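The chain below stands alone and is given as structure tokens, in the form predicted on its own.
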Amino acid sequence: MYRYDQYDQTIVDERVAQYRDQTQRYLAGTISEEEFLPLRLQNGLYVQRLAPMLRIAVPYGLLSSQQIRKLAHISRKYDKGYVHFTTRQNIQLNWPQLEEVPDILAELASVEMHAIQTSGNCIRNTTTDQYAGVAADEIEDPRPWCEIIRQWSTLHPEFAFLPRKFKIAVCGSEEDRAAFLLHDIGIQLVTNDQGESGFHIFVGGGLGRTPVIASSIREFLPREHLLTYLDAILRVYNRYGNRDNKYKARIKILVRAWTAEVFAERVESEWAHLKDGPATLTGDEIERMKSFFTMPDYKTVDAQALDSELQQTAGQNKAFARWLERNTRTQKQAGYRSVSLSLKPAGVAPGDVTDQQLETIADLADRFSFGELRSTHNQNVVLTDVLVCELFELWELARAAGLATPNIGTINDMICCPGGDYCSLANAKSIPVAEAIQRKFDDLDYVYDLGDLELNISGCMNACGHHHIGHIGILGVDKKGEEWYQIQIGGSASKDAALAKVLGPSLSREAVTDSIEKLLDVYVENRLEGETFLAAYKRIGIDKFKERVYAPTA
């Protein structure tokens, strides 16, 4: 994984320092509340319902053993004992004390991490896919073009004040698991017919209150120049885009104002003036970048000895077999696999984990994933090169610590924002609702029966959750001061990225689980063997489902 360098080290040291002497004359009166608070947001400072919110940068989801024993210190002495994962890969305080965050900074840049850009209108954290490096079908690891982008944007002077919030991701593999349709900037690494390197290029994508999938602007970008090209379009948009109104201020308004065709020539137009200019990538440059992410040292096995004992062993264990199917996953590395700690077990809001799970994530990383670990935008944790053959040692271990819940892919592996119960601008509660679905579908027979199914949960249009691409989505609204729901079925967040579409009215949240199970009913009496519930929608339509959600009762 990447390392500070010198620079890299100063930057963030005096940035704590800086934003500590910032808090203390906030604190003593010499700078206003309306002074303090673009302060704060740059540092990742939030004022939520109940306490302030810190959220901690996480570079494309990479973490090491250190940094994660660093987390758990900091839960323990600064928080409540345990932290959040968040859809961005990023990591969340719900309770620090305003005037302990200096301290908290500190602690961090101590381990090389810090929460600059996580929040404000700026560019934030670049995300990408958990299984980069290892994945089958990548096309190359991604994770390097990520930390060139966060060296590019941190800090950048020129995109400090963007009309709003900036986000983009970059997709290395054949199948998206970055959602890199649904951002502002969505990076797809591609070959040409000459066998080179570049990107795909799109932009204008995201949820919240206009949902709206990314259009192409450019099918090949040489990789060189990548900076270059991101600068043209983030200096349109710093130009163009909508200052006076928060809720038409972000990329995707202006692209589909002007059209994406007329946008891309805006952006050719500003190239113009960078291109093969000093923020061009050097060859020697993108070697140095990819230098920080070579693979460990992975030892000389028999693979098919050794996935014939595994297969032995899951055949007398009923449990780790049903753990081996969904939270394991095959490495281009023969005789190793990847595997999904599940931050989902019934009961536990999605996504939270103890300062004491924190450091048992760190043992077992440092133990089966030669000291690395990732997070993903599914809120869950994934350990990377993890032998065949210690797979059942690592799940025993995972299981006495509450993360081996056999529940990745699954209607129980739901991404959910916080909702009502900690941010000031929902609508109403998303933890409730998401742990009566879990307790609702406990039967692991019949959950593994309807295959793999997303379900996101949002507290307010925000779309935190991501409700809009969720094969089934749930939406708080606020009815006359009262928490209602809105069911959405049939979005995607893959390459055949997809909004979903309401069902009909809102719903009580008494209503929400009893709906959630006639939507499945229709799938499962209506679905084509080996057909997923996705497949089964686009197929049938969305009638049998709404019909049978707003039958009359008898």
The other form holds:
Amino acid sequence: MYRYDQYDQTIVDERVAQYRDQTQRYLAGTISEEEFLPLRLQNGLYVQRLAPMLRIAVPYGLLSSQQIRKLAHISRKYDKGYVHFTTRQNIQLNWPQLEEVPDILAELASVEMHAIQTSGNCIRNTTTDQYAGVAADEIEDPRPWCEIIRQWSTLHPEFAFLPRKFKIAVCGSEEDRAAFLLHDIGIQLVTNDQGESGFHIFVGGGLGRTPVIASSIREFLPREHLLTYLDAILRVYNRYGNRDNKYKARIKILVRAWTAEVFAERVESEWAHLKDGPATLTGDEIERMKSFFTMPDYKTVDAQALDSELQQTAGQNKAFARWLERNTRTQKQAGYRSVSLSLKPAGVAPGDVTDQQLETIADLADRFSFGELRSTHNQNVVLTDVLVCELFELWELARAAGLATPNIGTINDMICCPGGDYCSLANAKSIPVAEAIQRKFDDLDYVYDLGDLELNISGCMNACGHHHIGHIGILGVDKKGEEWYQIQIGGSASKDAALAKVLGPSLSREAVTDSIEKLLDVYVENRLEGETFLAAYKRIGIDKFKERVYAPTA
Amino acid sequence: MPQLLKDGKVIDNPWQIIEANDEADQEALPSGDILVPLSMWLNNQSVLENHSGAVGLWINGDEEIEGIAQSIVTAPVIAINFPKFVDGRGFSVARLLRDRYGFKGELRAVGQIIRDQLFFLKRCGFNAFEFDSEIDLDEGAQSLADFSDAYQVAADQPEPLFKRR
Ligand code: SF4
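The form predicted together with the partner chain is what I want next, because the block you gave corresponds to the form predicted on its own; please supply it.
After this comes the whole thing, all chains and molecules, with the earlier chain placed first.
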């Protein structure tokens, strides 16, 4: 993974000092509330319903065991002994004290971490595939490019006060696991006819009130031009994005108003001035970045023998077999697998982990996974590069720590925003809805039979729980001061990205779980052999689902 | 006399800003150094030529400067107005004036700017700062040096960090 040199360290240390000074001036009353707001947001500090919330950056989801141990320590010392993994691969503390945030940032800086630009109207953390570097369908490892973007976007002097937040995702594989078409800029690594690598650039995707799938504005950008081209896009957006109405301020609205073609022309003419300028990437820099993401020291193993041994173990242990099927995945490196540690056992807010579990995760990473791990946008943790013959041992240890619920990719692996329990913007609670669903669908055979199913829950239109792109989405709405829920179906975050459609009038919380069950019944009754929920929906349409859910009860 | 921060020092500010709705009536202009609105700069050069003091201009951050850049870069002072400190358009316009149109004079940030933006403003090419709120300029000047280095190319640094590390 990327390691700081003295330049990176100095910048992060100076940021801590700057924020410490800002906090002191705020507490002394020399910075007003209004002025402090964007300053603290750009350091990840929200003030939520109950307490401040600090969002810590996890650049493109990559973490070391040392960093995880530091987070465990921070959660014990400054918080209530747990942290929350977000849908953008970051980590949140739910109960820090405003006065102590500078100390927390200093602790983070000691392990090459920060909270820079994790909130506010600026360029946020760049996200990517949690299986970067090991995915069998990978075209190119996206992480060197993510790090190049991280450095370019960190404290960019021109783009710290954009019209609205700005999110970039990079996709380096055949299958999209970064939802890159739902970002302000989506970057897809591609190779052109001459075999040169570059980027296909999309802009204007996003969730929130007006969900939009991004439009292509440049099919092939040679790799050395990445930063000058990004500068051009951001400059056009910074100058012409709407600043009067925050609901119209995202780049997607500008792209839509101008059309993608016109937007592309504006970017190209701005870029004409910047192209080949000093920010043009050099081969040396690209190689330097790639050198941080080399492959670990894999052992040469007899993959076939290991695999048959594994199947044998699985044959004798049903619980292990289930976990193996749902929570592990093969890699391009034979003899190794990637393991998902589920942060979604029933009864725990999705994505929450305790300090003890963090310590266990760090130990597991050291023992089985070369000391590295990844956070995922599904709010789980992935350990890559686990030797197949060590999976059983890992499973036993993870299970003892409550990290081996075999539900990855199932209905119970839902994405869920903090909702009304924590978030001051919420219309409705989301965590209790998730829990009710997990409790309802606790029969594992039934859950597995349903197969891959993405269920996403947001507590309001801001869509932090990505409800528009769930196969089933649940959205909290306010109906005369009461919490109601709208159900949507048919969304997808993969390369054939689609936005979910509203099923019908919103429902009370009690009715939500039963309605989900009805949707699943319709699926089970109508599916063809091997057909997923999403595929069945696409074939049979929304009406059958609708009729069942809204059928008058006898 | 009011003061401003220029090139890292606190100095007197003799320049008066002429509001946009004032007519370009020579009689109405105050004596001394003035910063006039863009429209007056473009349309009343003859009046301004006869002005007793020095004349510069001010623009808003949302100005389409591409069309007029050539006629303003000759000014000794260009001020960019920030109607709200969270309105970041002025940062881009400053960079265009410095990087693309080669403006060499004083580039001044005026309006609702805050001390904690000084480092970014400086990087975008501003070298003078006139706050509309009461602030201790000597203390505020410290924020110009919040960081000792930065990753990006900007008006104050022609080479990105990756070519210097
Ligand atoms: S979706 Fe709404 S309720 Fe949920 S975290 Fe985002 S803003 Fe809060």
